[in-house]
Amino acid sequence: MNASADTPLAMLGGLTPAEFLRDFWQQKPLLIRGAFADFECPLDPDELAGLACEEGIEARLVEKHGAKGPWQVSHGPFDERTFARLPERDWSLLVQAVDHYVPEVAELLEAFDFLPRWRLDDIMISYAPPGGSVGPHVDQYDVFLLQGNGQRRWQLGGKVGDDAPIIDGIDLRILERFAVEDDDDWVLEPGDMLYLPPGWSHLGVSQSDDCLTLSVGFRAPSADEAITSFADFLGEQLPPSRRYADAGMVPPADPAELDDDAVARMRGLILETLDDPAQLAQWFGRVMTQPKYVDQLVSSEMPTDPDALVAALQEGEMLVRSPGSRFAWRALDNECATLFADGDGADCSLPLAKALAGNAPLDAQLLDIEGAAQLLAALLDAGSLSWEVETDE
C-alpha cells in the first residue's frame, strides 16, 4: 500500500511524503540520519563480487591508481584473479541492477512507493575499501543513497551546469573542480541516507573496509531522448500520404526563397502531428516501462493456451513479475485502461490494469476479472510473467 501523502516517515528524516515532494524533491539534498533503523544489508562484498563475475551482469571496476594511469575503469564480468591483485585502499566495484537478481535488495523498493513506480530504475551496489571514490562527478537523475556496511564520506559541492569542465581521457565524468559547499561533509553509517538531486556534484569516499552503499537511482529521459522517442513513436502509425502541403500558396516572389508562410505550414505540420495527448501518453507509458536489459526477459518459445493457464491458477499455482520487469496504468475511462509492460501497451479493464500494475498477488483471484486470463497468458508469452518457483527452505 502507498504510503499516505500527510504520515511522516523515518527515512524521510520524519517528513511527510508530501513535504519531501514540496520542499527537497528535484530541489535540494536532504541527509536523513537512521532512515532504516538497524539496517542490515541484504548481501555481503563476497556476494556482490560473485555477481560482478557472471555474464550478463553490468558491473564496473574503478582503480584511483590504475595500471594504466589514473581513474581506470574496467568493465565486467570479472573473475577471482581480478580481484586478487586488488591493492588494499583506493578502488571501488559497482554491479548495477542489483535488484533484479537479489530479493532481498528488490524489497527495499517498497519503501519508496511514496513516488511514482515508473519512475524507479534499479538499485546499484558498490563496494570500497578505504580511499575507494569514483570521484568529484554529477549525475542527471535523482538518487537515494543508502550507508549498507561500513562508512562513507559524502561531500556536495552544489549544484553545476551542463557546461562544468570535466577531466579528459578517462571513461568517467570526473569534475576538473570541486569545492565542499558550507558544512555539507559527513560521514555516513549503516542505515543513514543522503538524497541527491539531478546535477549536484558529489564525492563519496569510503572510510573503512568492507564499505557498501546502495544507490536508488530514478530514471528521467532527456529532452534530446524523449524526442527522438517520440518521434519514432508516431513515425510508425503516420500514413504517408500525410505530407506538407500548400494548396492556395501565392507565386513566390523569388523562387529560391524559404519563405515564413513555407515555414509556417510544415510548422503547422508538425504540431499537428504532436499535439494529441493521448498518443503522447500512449507512447510515454511505453518508453517508461522499457526494461533496463530487454535480454533479461524471456519469452515463451510455445503460446500459453489461457484455458491451461486458468486450471492451473485454479489449482494452486501462482504468476510473479519477473525480476526487472517494469508495469504501469492509464485510466482510458471510469472502466478501462491501458496496462503497460515492458515497453508495449494493451487495453483492458480499469481493475486488471491496477491489479496486474501493482503489488497484488497474482493469483486465481484475478481470474474473476473479465479478460484476466487472456492478458496473463499475454504477458507470461511475453517474460513479463513467469510461474512461481517454490523454493526448499
Second form
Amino acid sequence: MNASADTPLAMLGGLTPAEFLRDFWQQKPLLIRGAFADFECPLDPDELAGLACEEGIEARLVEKHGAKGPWQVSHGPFDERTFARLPERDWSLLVQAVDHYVPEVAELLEAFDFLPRWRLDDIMISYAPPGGSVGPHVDQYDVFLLQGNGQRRWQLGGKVGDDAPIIDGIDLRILERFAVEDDDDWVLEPGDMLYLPPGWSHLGVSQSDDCLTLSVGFRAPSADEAITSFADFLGEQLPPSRRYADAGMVPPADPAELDDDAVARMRGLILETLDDPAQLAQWFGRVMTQPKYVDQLVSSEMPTDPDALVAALQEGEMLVRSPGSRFAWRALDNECATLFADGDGADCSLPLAKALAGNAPLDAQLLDIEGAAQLLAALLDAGSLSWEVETDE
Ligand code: SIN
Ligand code: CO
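Compare with the form predicted alone: the form predicted together with succinic acid (SIN):
Now the complete complex, all chains and molecules, led by this one.
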C-alpha cells in the first residue's frame, strides 16, 4: 500500500484510509473539497474529443435534445463533423478507460492504492458545455467523481432500489423521479471530488464551457455474473462421472414425485462442488484481472526465447506492464503464489508474483528471482507486458 492505512489523506478530506473504508466506502457519499490541490487536468476538451474519434476507444455522446429525440445517445468513433454540428449547450461526451491511453491519467490511479487494485474498473472522462449531463441516474459502481476542469453541479437523491422506475423508450437509464435529498447539492471546482457508493441516485450538470469530470470507477461482479462465471470455470474441470447419485434410496411413494430427498441430494451435489475455496480463489483471481477490452491485448506472433529476454534485460532494456493490463497475486503457501494476469493464472514464487503484480520496475534485477525469465517471456507473449519504448521527451 502506498499510504499507511492510518495516515490522514488530503484526497480523503483528512480521513485516513482506514476511517474512509470503515465509515463511507460502499455506505454513504463523501464530498471532498480540494482533494487534489491545484489539480490540473492531464488533458483538455479537444484532446478528449480526439480520443473519441479513434477506432477502438469506447466513447458516447449524450444529447439532451437530440435530432432523434430527448436524451439521444450515439457511440464513437466520432469525427469532426459530429462536433461541428453540436449546439452550444446540453450535451456530454464520455470517453471510457482514458487511463489506458494517457499515462498521466493512469498515474492518478496510484492515489487510490488504499483500495484493492483488482476492484478498479477504469477512469472515464466526460466533457460537457453548460447544461450537459447524462440525466439523473444510479450506477452499480463505487465512483470517485473528480472535477478536472470548469465546474459541475452535483445533486444527490439518496439511495434507490433496483426497482426504481426509469424513463421508457430512450437509450439511457434515467430515473423517472429524482428529488434532491438533505441539501446534497454542490458545485465542484477543479480538484474537488465526490465519492458515491453504488445505488445512490445522482445528477451532475456542467456549469461552464470547459467542464471535465474524471470518474474513477470500481466494479464488483453481481451474484448473477459470479455464479454463472464460476460455474463455467468449474464445469471445464469436472469429470462427467460427477453427477446426481441416489444409491441406497428407499422406493418412491409415487414415481412422479420429486421428493425432499431428491432435492437434498441435488443440493448436496451443487453445494459440495461449489464449496471449494482453492478453486474459488483461482477463478476469482482470473475473473477480476480480465482485461476490460480483450482486443487491446496484443500477443506475440512468435514465442519469446527466455535467453534472449534475459540478454535484453541485462543490456538495460526494461519491460513495462501494458496499459490496461490487470495483475493480482494470491499466496498458495509461504513460498508459492498464483500470479493472475489479464484473466489467466500462473504459479510461481511468492516474491516474483508480488514484484510483477506491484509497481516494481521490470528490469534485470528481477532475474535474481527463480523462474523470472520464463514467466516474463510468457507474459510478454500474452501481451500483458511489453518492452519499454524510449521517448525523446
Ligand atoms: C458524467 O461525468 O457526466 C457522468 C458521471 C456519472 O454520473 O456517473
Ligand atoms: Co453516474
